[in-house]
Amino acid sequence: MTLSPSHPLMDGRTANSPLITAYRGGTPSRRPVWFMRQAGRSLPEYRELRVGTTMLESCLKPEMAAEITLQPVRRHDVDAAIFFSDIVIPLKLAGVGVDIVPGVGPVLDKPIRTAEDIANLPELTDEALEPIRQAVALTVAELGSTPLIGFAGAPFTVAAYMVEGKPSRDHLGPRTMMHAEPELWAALMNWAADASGKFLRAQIEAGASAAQLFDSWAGSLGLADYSEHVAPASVRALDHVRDLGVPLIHFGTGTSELLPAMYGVGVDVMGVDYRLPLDEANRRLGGTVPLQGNIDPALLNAPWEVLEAHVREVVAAGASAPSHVVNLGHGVPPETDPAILTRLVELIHSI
């Protein structure tokens, strides 16, 4: 299977963009930058648009999801849009009872903990993904030569929410299950992998030029647990989209010790969080992998000269890698002044 001739990577719109060039290890025409969680949260136009709608509603209304995805590109001149969605959207579309509770995060009607719970999980159908395809198509039609990055939660992070039933600090439930009931754990991970993989595929086929797998909670795992109980499901999720040939990025938080294993699931680019300097990440990955990251989000509220010095350090450390896409080492904090992000993009493009 290949992308349609009208896909932005195939018809010439995004194939030579700074972002895609850097993701493929080439030398871009300018230093590409985008921010995780750039869509919304810190933008007044986002908050205005969201009045009276829940988070899940805003993700599933194609016109609204497209508009939110486009807002930061218009405002900040970033080199990519990241599709506005949430990692539990595939659960919601499959028919799993889940809501995003303000100030809490994703909460399931009922945690998934038994063989019966897993056997009763509904399958995510192709038809259910239609709102996602519509939102991506609307977004891509407006973006022109700016690539859209598709996104999905990695199976471990999705499964962790499913077992705990809500956000958790230490993820004891899933970590217990993977050892106490390994067959149950594998079945749940396979379900999550297929849901995330189908979610990614819908976005890419509809026009996304790259795709990122977010493993928000993988940092709670040691290397042995990750390699044995988690990596195979991430491979399975990405197997849904490999034939499409778009650059694949993998990112997790607190995952400095897991970088080579996370790269080993079969991606093109590694995202690095703020805890590990990019030159050290490059060393751990053998000097052959394009990197993405890793400005410390905490410094967005520091004095400008402090932030500028830090960004220049990040860019210098990233220069050791085959190519580098500048990003944050996690998401944009909600209280960030949008003007700082715009100024930051100008600085990065000027270096």
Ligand code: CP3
The other form holds:
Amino acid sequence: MTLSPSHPLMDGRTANSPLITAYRGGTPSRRPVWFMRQAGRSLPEYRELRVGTTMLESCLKPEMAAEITLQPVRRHDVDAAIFFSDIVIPLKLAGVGVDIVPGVGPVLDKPIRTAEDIANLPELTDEALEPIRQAVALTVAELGSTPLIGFAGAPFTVAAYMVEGKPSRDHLGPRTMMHAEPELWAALMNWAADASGKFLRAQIEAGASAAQLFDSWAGSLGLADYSEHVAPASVRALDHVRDLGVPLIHFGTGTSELLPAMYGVGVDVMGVDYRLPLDEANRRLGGTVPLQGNIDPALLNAPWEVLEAHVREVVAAGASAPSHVVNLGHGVPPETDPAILTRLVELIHSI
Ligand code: CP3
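Could you drop in the structure for the form predicted together with the ligand? We only have the form predicted alone so far.
Now the full complex is given, and it begins with the chain already shown.
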């Protein structure tokens, strides 16, 4: 399968944009930058729009999801939009009882732990993804030449929420299950891979020009566990979209030791968190992989001179890679002053 001729990547809108050029290892006309969690609580216009609507409801109202996705693009002149949604939306659309509790994160009505729980997981249907396709279509109709990045949670990060039933620090539940009950674990991971893969495919087919897999909690794993019990499911998730030919980005936090293994699931670009300088990440990846990252979000709240010096270091280190898309090393903290983000974009474009 290929993308439709009217897809933004096919009809000339985004193929030569700075973001897509850099993702493909080329030299962009300006240094591309976007921010993970650029949509959301740091923006007053977001907080205003969200009054009276829960997080997951807002993701499933196509006009609202599109508007929230567009807000940071209008405000900051970033080089990409990231689709406003959540990694647990595929669960919700499949019919799993899940909500996002403000200030906490995803919480399930009932954790998924037994063979029966896993066998009873409902399948995510194509029809259920219709609000996602609609939201993406509305978004790209407004974006013009700015590419939309679609995303999904990697199976481990999604399964970590499913097994624990809520956010956790150490992810003991999933890490026990992968060793104590490897067959159950594999079945759960395959379900999560297919749900995330279908979610990603719906976004790309409807107009996303790139796709990022978030394995935010993979850093709680050693390399052996990642390679044996996690990477195969991430390969499976991405197998749902490889034929579409959009650039694929893989990101996790605390994953300095996992970078080559995470690249090995078959992606085009590696996201790097704030812990590892980009020149060292480039060395670990053999010098051939486009990189994305890695401004420390903590410095958004530091004096401008401190932040600017840090950003110039990140850009200099990123220059060692074949190409570099500037981003944070994790998401925008909710209390960030949005004027700082706008100023940061100007600085990055001026270097
Ligand atoms: O701008 C963007 O980056 C796009 C939107 C986006 C959201 N979630 C919106 C959101 C993306 C890419 C995600 C992915 C996501 N969701 C991840 C992976 C990325 C990461 O940050 O590591 C994870 C682990 C989740 C699960 C999740 N959803 C958490 C931990 C939370 C925070 C809970 C809280 O209130 O502190 C959410 C909720 C969420 N997802 C918000 C947003 C804007 C905040 C909800 C609100 O506005 O009340």
